[in-house]
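Given next, in structure tokens, is a single chain: the form predicted on its own.
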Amino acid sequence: MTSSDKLSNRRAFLAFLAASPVLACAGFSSRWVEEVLAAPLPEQDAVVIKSVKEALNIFDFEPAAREKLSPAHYEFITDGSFNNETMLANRAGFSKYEIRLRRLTGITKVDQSIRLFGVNWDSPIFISPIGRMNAYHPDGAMVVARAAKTTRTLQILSGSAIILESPTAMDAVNSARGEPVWVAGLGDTLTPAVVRRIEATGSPVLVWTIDDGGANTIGAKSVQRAGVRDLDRGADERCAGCHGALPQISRIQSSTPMDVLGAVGALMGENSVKLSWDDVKRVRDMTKLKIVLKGIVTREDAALAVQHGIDGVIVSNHGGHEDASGRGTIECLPEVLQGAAGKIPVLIDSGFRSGADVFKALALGATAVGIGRPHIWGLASFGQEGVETVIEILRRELQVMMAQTGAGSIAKIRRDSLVSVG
């Protein structure tokens, strides 16, 4: 929970007390409460951990990452699209489900392993693709790959241009991982040449990210708040070293402010809006790789994915980066499962911050759960050790929830362990 979240919660509690007769009975006037509410609450400094051993939960890594990152890079990974509607909805969605705990379960050991596309994994928690990882660590992709190897965690690597244009870089990631990772392609970038390149890496699964719909203002917002003149990263001395060499992402090319928002430019550039299910058929026909569509959030599209021979889907809204729907992925999951009808695995990411969150998705029927921002917080703050610790904390928390609900294995997690709220 961030400092602003804590302040908001305090104000909500005081507002609740203001409407309660308890204060009146205690001799406090309503005017006193109004004055307290009107006064600015001092913001407490967040605890900044100095080592992974001090971390109590995933949220402890965020302030540590903030200290290490530039303002623009921190903003990019932290903020969401438009007014953060969807990013906030991802978190709020978990409150719509409560967990029914059992007592005296007698469980002393839980088995978190799953089998996905013929491969066994130690946990259903996987690493979601994040682009431009060198913004968070000089060797970001390699460091995360080593952490994935150590923890035996499924890793999906963002197939950003810098990776796909450099087979040696991809080989280095696979070497660090100890086996080929899943590779994510973006929007309309999946040309035959790119698909061949992904096949050449030995990757068993092509994850096609289709939720880049043009709502992403993160790049513009991050450089704006960092005070980059005209939002031109290539011309700013703090940014030019990296962004000056990448003109396709360095500048806001359009001359009109509305194009900066992405709302007008959504039908242009590398995004999925202009694509159709005919394109899915085209890519399906050009490769024998397993294909997973990342960004499915409705029953109808899940059913169409099955009809088009897709091997799996990921319920995702890009962590709120690319989606201003105001709908959390945990809320989308039940209908996607209904559309998939048990014919293909349904994975999910966006907004997961605890083992309890992970448990709720598994109880609803998800096959596996991905983390994005949490592993980047760990990467930025403590490198490989940070990523490993983030994964280990989530696994421990999931273990607790499984034991307290009587589930000795993932297969024994039951839907009736959840209660729908509201």
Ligand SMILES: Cc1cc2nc3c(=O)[nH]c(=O)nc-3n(C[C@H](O)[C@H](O)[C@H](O)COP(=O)(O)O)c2cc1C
Contents of the next structure:
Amino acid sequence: MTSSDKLSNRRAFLAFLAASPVLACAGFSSRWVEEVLAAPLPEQDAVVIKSVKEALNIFDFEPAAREKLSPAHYEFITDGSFNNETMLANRAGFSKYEIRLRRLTGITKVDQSIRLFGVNWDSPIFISPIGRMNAYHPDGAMVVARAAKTTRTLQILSGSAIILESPTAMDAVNSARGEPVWVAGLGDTLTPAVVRRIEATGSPVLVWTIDDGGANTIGAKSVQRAGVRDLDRGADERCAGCHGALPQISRIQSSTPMDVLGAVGALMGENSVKLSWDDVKRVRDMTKLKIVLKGIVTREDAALAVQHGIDGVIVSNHGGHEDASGRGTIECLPEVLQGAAGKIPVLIDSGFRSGADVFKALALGATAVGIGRPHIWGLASFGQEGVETVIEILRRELQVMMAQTGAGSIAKIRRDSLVSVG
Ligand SMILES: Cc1cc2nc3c(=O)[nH]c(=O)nc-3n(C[C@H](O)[C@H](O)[C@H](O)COP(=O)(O)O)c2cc1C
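Right, and the form predicted in complex with the ligand of this protein, after the form predicted on its own?
To see the whole picture, the full complex is given below, headed by that same chain.
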């Protein structure tokens, strides 16, 4: 129901009450009723939550994160590429499927556990890699690792240079997690030396992200172009990887990687677009680690991944951060599953915001579902507790959907619980 629908319903109700003799008998004046009912209904975002206990769903963490983050960092995590075509499509895609609920399913207990590459996980919901975690919390990677440990969640860590070039940073993350996290390497950065470094972290899986290269994320750059400074970060070495270590840095004039690049400078830089399947063969031959390609969105590429000895794929468009295809990942999932033909697990992320979204992907045949921005909202707003609560809310929502469709376990989730619409 839209807010104008709500308003007109309220007006109709108001007119009815004001004319009703029942009110006067009960000692209420019609003016009092008018005042009470004419007050606007608070929308969810009227309150910025001050504690995780107040969260009604995971969207409550976004405004709470916004309060804590600098404008540019908030925009960078929020924004999509071009005009947000793909980011919006990720959300819109879920409305193309509806869930057929069963009644009286008798389910009192739901088992969400999955097994992936021989390891059991408590839930199919995993943490997707986000680069530059320090932008959202001073100890971003560590805090997420602690939350991943307490919730027994699969965490994929973005293998940015800062993390990989510092074995102690990686050790700290792994020890906070209690076991090696999966490391994601980006695009054309997978030289033999980098692959050796990833192997040395103990990561059992090399996630290779191959969908970067189309990013022109306007929001953060608009903030930068307008000359809004966030912090004096010159002295903070954690920021140097992105901002350079200049005191009183002015990104507009400096030549650091986070300079404002107009669209012409931003598009088609060093990235995955120039890679080919020969590179996949090269990296496959370089390591015995399991390799999961992140960013597959078509049947053809899923089939090629299988042919090239890849162990799994993640249907992903970087949360709409790197392309303007206008295709949501939930819409790409069926064809990727066809291409993979049951030979390798198919994971997915981009746009997942509720247990119902997660359920839809599982019912279509995905093995696991990742969350990017939502765990960062939790991280930025309430640290470890925020990440844990985001995960917990999604798990509970998934639990409800499974119980309401008669699925006591992930294996019992049925394709015919979904209807395609439109
Ligand atoms: C600000 C930002 C930074 C990201 N950094 C990385 C990265 O370093 N490596 C990577 O594989 N994916 C990265 N991603 C993509 C995420 O892993 C994930 O695919 C995406 O966030 C999922 O969509 P969602 O945010 O709608 O949940 C990034 C996404 C965003 C929004």
